[in-house]
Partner chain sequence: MQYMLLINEDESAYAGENGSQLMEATLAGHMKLIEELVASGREWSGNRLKDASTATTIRYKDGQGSVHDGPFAETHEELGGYYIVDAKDLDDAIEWARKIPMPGNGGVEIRPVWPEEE
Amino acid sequence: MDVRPRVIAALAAHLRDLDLAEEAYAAALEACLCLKDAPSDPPAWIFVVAKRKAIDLIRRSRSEARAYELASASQAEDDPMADILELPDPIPDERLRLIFICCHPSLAPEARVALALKTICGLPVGQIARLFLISEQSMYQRITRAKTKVREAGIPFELPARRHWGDRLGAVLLTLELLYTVAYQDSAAEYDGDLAIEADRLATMVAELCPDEPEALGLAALIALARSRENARLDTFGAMIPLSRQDTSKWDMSAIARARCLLDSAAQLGSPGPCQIMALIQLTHARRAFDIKTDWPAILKLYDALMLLRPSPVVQLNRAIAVAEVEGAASALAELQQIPKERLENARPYHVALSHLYSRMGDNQAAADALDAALLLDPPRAERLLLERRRIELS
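Coordinates of the preceding sequence alone, form predicted on its own:
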């Protein structure tokens, strides 16, 4: 069991400082690893030690009187897990609860998501930056500003009443969507083998907690559909297999059926949104298991709708791939050239798509150059093997 979200939630609620909570937790964890014998109750032990470490850190930056006051308050507590137990519990999961807490409406939407991905989900800043198509330095500054605002504005580390969840739900869903995006890109589970499972679990829990929120149902369906193909994504050498070449007999039909039920429930609520449309795109791909071929015109129409609801360079890129299947590579290349290059030059899918289009048009040198650019962007091992294989074929 990952105790980090639970302990950091309690520390953050007690200290009201995310940086201090993370630093104290890290120091306590280091102390725990140095023990000869594991404590009988690791979360309680780490929590108590982390509070002591926090007091030491406060002494260095604040007056001795303030540090003594915190120390006295800490020693007066009978139950070392009191802060954890006192947190409201309408969400029966520490990590999901803290994601809701971090997605405070006073923070800018992207800042909420970045803060949650860094603090609760533990993603590296560089990885988060790639998700938002900005530099690592810019993302670091964004997260730092968000933490500062949380601290200086005195934003409470408390879960609001359920009637106020709507102010945070969009950021929570985007956090889980991007968390799964990282897991999906890492098809061989090189970075974190449990990341996809965790994103799926949390998205399913949000859908269960918010059954009247169609976008929550849509996200749960989207992740279920993507995970339904996990057993077909790698070949015997560990290289990634593109969706169009996957063996559909290896797809999880029960997960596809579950996603279809979630989308049916969402449709009955009559409020379409980006997560539902993305799930419908994946469901259309899933129909290849029954129809043999992919309905690319339908997928293109869905991307048109997605561009209206959530216009972005990434959506425009994915739409261009559908255009290639419906109207040809030349039309798709024209679509890609409309996107400002600086928005996608650090995005591997952009260079991979360019290579695919150039190859279809017979320009193998341009296709090879695009693959070289993609390989320079440090793809995960499974994707690297696929791209290197394609590079050899072009040669």
Second form
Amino acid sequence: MDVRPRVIAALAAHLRDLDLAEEAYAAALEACLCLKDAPSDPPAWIFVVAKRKAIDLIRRSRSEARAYELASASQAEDDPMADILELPDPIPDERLRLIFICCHPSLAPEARVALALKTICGLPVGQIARLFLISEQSMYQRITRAKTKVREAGIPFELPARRHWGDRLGAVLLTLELLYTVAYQDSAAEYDGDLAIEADRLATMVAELCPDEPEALGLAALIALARSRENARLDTFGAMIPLSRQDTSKWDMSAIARARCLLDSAAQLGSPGPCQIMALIQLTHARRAFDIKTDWPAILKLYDALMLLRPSPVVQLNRAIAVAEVEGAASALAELQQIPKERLENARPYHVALSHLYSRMGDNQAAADALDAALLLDPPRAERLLLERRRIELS
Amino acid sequence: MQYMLLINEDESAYAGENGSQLMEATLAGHMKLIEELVASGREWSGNRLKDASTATTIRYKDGQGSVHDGPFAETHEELGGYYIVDAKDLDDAIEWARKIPMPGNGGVEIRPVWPEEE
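Same protein, different state: after the form predicted on its own, show the form predicted together with the partner chain.
Following is the full complex, with the preceding chain placed first.
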């Protein structure tokens, strides 16, 4: 399991400095890799050593006063090795708290979520840039600016008072939603199981903390539905199985039931939003387990609603896939061609959808070309296996 | 950490029909805020500035300055006063800034003051 996000979050909360937490983590990890015998509990070891590395880093760079303050806080003045030998408390789980902090309204809206994903969830900058459809360079600058502001403007490292949560909840939910997207968009296999569990855990926690926020309930439902299919997404060769071909008997019915309850509670609050609609789309797919076939007209209507509430090229793309099922491939292709191409050229699902539509219209050459374009965009293993298989079928 | 709260507001609000009443209410709001600041025991300072029509700006081009009539920023909202308060963190500073009376349009900019030891 990737320990980085959890340790970084604990360090950031302790050090009150996001950059310093990352530097100290890197220094401690290096020290850990130099050890002859691996420590019995590497995350705890790294956490303890990183706290000390942070003090060194501060001494070397700037403020003696701050280093002293931290040194006395980490109660290690006497024997520098003492707390490494007998590891103290378990590493506190600070991730949710830090996500709230990264979502402070004084940060630029477009930076909040990116900062949370980078620092707290440990996603690489390149991946975050792709989620926002901007260049890695711009995303890097955005995150750097936000980190500097957190430090220089004195954004507090405490969970804000409840009355201020409203200001931040939107960004918090978006962070968790993107975390889920990263865990699942690249579907199966190299889909990150830890990340999926983590997104589920955090979203469930937010839903419990904010039971009157319909979107929080919607997001928890959305993630529960995605997780309900975890056992059905891969074939024996490790290739991804598209949703429409999954064996519904492998779906987790209790997770689906849980999502339904969450969505019922959300609906009673009477304020629809994008997360609830996305969850309803997934719930409609889940009903194939009972109804045998998928209610595509219902799904198309939900995508229409989503386009009103939160239009984006990605939603448009998914809507086009529903259009193909209801009105046929030609209408869907016309829809796809309306999306500004430069927004989607680097998005694999776009090329996969194009290929699907061309092949349904009998244009195997165009379908193969589109698949080649998708394969060039570095799909994770499970998806690559599926796409390569389709590519062979086409030639 | 010390924060400067820069009050930018639309002066014309005070020139209208109920202008003088509005001004009285705003000043009363400031007095209340000052009482709270004093009661909190923290370090603070602050001043009201005269109207932007009294402002003079030295504008520089390539390091050469020349004196001009008027405020630096030509906007509808003019810098009308400021506070410097000692606050725990940005959230604390925001809480104080929200107490600044602002009957019409405008904004309060919150800027950390460069600490002395750095």
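So that the term is clear: the rigid core is the largest set of C-alpha atoms that superpose within 1.5 Å between two forms. Small disclaimer: the values here were computed from a predicted structure and weren't measured. Numbering follows the first chain given and starts at 1.
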| query | finding |
| --- | --- |
| CA of W45, rigid core aligned, shift of 2 Å or more between the two forms | yes |
| Shift of L354 between the two forms at or above 2 Å (CA, core fit) | no |
| Rigid core fit then A28 CA moved by 2 Å or more between the two forms | yes |
| Shift in Å of the C-alpha at A54 between the two forms after core superposition | 3.4 |
